[in-house]
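Given as structure tokens, the chain that follows is alone and in the form predicted on its own.
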Amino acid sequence: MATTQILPKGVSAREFVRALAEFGRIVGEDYVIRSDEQLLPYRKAMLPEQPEPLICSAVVIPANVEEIQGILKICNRHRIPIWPISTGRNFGYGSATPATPGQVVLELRRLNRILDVDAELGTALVEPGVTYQQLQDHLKERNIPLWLDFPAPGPLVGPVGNTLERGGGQTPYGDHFGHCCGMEVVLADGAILRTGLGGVENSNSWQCYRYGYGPYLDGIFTQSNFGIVTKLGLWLMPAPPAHRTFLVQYPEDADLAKAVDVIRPLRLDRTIGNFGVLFNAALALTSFVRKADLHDGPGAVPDARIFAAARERGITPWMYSFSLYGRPEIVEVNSRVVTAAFEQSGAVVIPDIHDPMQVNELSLETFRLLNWTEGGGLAWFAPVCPNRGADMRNQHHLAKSIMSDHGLDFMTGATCIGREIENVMPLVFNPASAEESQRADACMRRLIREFTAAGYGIYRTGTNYMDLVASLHGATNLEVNRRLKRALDPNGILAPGKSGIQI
């Protein structure tokens, strides 16, 4: 097999070969991946292509913390940059690809132990290779009445990786970072930090109390390159005695602001127990048709064709799927409250629908949107929106205008969290077309700049756009992150460029 010619920045071919041999002595030769054929899965980003592809030089797969510490010694000695991943299926944000070319991917899938589940307290302690499927199977096999909250690619990914990216789901535990407690972190020099109460010898409360004593550190290890998280505590949701899922349909495209202003008070007072999803007709249609079925010309599908195809399938311009949880009598009362509120605003309320992600079921339904066009290109645009109808309307008009200018179809699946909305919009394109890929890239960059200029920050982005997003969040923010990086990783070996953070 041919050997990849991509090298880490500043590392000679001879030195890199020596480092790979040293990795092999620690993890075993079978767990050092270096040929082009074997590396291909790690180089599929789904994102628009860049002039300098953000691909890895090799992959190393350790089995435990001790092997990670050994790898870090080698990386510090040879100045080899490494890009830690758990499952590497961060679809639409870069998958396993690093933020700068030539990094060695540190794949943590062999660290896949469920270390503890406390059924009484509703906690778990897991390693980064544990998937949601594995953890759910563990709970079901032991009849433990706890629910998990899944992100969109739930069966394929794990809670550690998703939580560290501050991803989310749709149940009342949908804020994944907000429901984690206690980390074990291997720092760049091999030192092991346990956050919260994990530093207390024989701690019996590590997964119960997140803050510990002194500064609260967990947040600096999310969306960052300050350490490698090797254990994470989770809070799991007690299975509710009853639940009920609704679909709310608004008949006009102009109803978006109205819908948001009805949802907000019901979320803030917790009448609606979960985030739910507010989505448009185009996103719903991706489950039924392809773009080519509706439009054979250039550019985005005209609104008239979107809405006509939607009407044929009982789909309205805006829909909101949400659930109620709790004791049966509470669910019954709240059902009447929410139904009245939405109907008074002119919506149609359909009770007792099935939405797997809201009721502890794994699903990949979200990724049906990849069937919209050829090739499976996907990049998520993820701005934050204040939970106000006027702001959501402004974001809708701005995004739709920009996407239309670049020939892309406007879709959104927004999670209405509380005071904020994560207004996540997929850019779906054919990466095999250089012209289409360039349009998607230009569209994403314009969206980021114009939304930020309008006062709307971005909460998460793909590896191609990390530097851009970081640059728009303030010089002081960049400098503080740089100071932390220099203190914790003076050789800059951990994921350089992650979230725009460099030495």
Ligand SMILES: Cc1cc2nc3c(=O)[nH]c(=O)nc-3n(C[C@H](O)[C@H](O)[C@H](O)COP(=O)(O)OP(=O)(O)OC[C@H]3O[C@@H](n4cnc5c(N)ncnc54)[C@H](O)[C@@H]3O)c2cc1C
The other form holds:
Amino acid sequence: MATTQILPKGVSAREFVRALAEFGRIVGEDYVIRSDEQLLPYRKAMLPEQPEPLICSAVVIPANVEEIQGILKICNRHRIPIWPISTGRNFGYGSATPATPGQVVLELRRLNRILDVDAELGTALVEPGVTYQQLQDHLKERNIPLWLDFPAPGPLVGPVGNTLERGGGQTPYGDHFGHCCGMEVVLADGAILRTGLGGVENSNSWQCYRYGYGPYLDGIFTQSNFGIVTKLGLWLMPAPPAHRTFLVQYPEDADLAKAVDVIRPLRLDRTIGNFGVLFNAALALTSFVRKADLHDGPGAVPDARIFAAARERGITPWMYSFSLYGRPEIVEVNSRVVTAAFEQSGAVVIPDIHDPMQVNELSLETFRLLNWTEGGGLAWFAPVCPNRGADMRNQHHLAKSIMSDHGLDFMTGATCIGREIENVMPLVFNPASAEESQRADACMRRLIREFTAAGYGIYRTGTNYMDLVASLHGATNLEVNRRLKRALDPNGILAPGKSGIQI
Ligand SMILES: Cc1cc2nc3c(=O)[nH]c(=O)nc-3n(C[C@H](O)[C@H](O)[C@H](O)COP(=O)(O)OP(=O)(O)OC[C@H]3O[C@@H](n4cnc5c(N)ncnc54)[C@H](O)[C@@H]3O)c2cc1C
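Switching forms now, from the form predicted on its own to the form predicted in complex with the named molecule, please provide the structure.
Next comes the full complex, this chain leading.
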């Protein structure tokens, strides 16, 4: 099997070979991956290609915390940068690829134990390799009436990687970081930190109380490179006695602001139990057609074609899907409240639709998005929007005009969280075309710059864009992150460049 020599920055070929041999002595030769062929799945990013590809030099796959500590010793000695992944499927944000070329990926899939589920308290403690599917099977096999909340690629991914990215799902527990409780973190020098009440010997409340005593540290281990999380506590939702999912359809493209202003109060007073998704016709159409079915010219599909194709399938320009959960009588009353509110604003309300993510059903339905163009290139642009109609309209116009300038189709699937909306927009392109890939890259960079110039920050970004986004979110913020980095990882071995944080 061919092995191309890609090296971590500043490490000689000789030293790298020595370090890999040392990794092999800790994890076993079979768990150090070096050949181009075996590295291929770890090098596919979906993102637009960069002048210097962000690909790893090798992968090392430990089985437990002790092996991770041993790997860190070697990395510190040889200054080998290491990029931890849990299930490694950060699709549209870089997948398993590092933020700078040549890092060694530290894959944690062999740490895959469900360490605890407390059916009474609705808590779990899991390792990074545990998938949502595995956890759901575990609950079902034991008839434990707890629901999971997962992102759209739920069957393939797991709670640790998703939570550390501050990812989200579609039940009332959709804010994953907001529903995690207690971490075990291996620091760069091998020290093991248990956050929250995990520091208490024989703690019986590690998964019940999030804040512990003193500073609340969990946040600094998300979207960061300050440690390797090896255990994570989760809160799981008691299966609700009743639930009902609705689809709200707004007939005009100009109805977006109106829709948001109806949704906001219903979210803030928690009448609507989950975030719901506010999505446009183009995104809905990806479930039924490919771009080439609608348009064979250059550039974005014209609005008129999108709306005509949508009409044929009963799709309207803006739609909002959400659910009510709770006791049957409460769901019934709230059904009347929400239906009246949306209908008064001119929408059509369709009750009792089925949306798997909102009701604990794992599915890969949303992957149809990737069929829109050839090749399945995907980069998420994910700005935060204040939950106000005027702001959503503003973001819509800004994003659509920038995307259209770059010949890309405007799509959004926005989660209406509370006071904010995560306005998640996929840039879908054909990565096999260098020209299209460059257009998508230029588009993303312009979106990031123009949105931040207009005062809108970014919720999460892909490995290609971490430096850019960090540079626009406050010099002092970046500097404080650097100081933390220097204190916790003085050799800068953990995931350099993650979220723009360098030593
Ligand atoms: C069609 C489609 C729909 C999607 N829908 C959603 C959605 O609804 N919600 C959503 O949130 N995402 C969504 N995604 C994006 C993504 O696929 C998921 O967020 C996925 O859960 C992230 O991958 P992962 O869980 O395998 O995390 P990983 O790839 O394992 O981890 C992500 C990153 O976190 C860090 N990290 C991971 N593990 C550790 C660790 N143990 N210690 C320290 N750092 C670590 C690393 O920087 C890593 O690169 C979607 C993607 C696609 C293609």
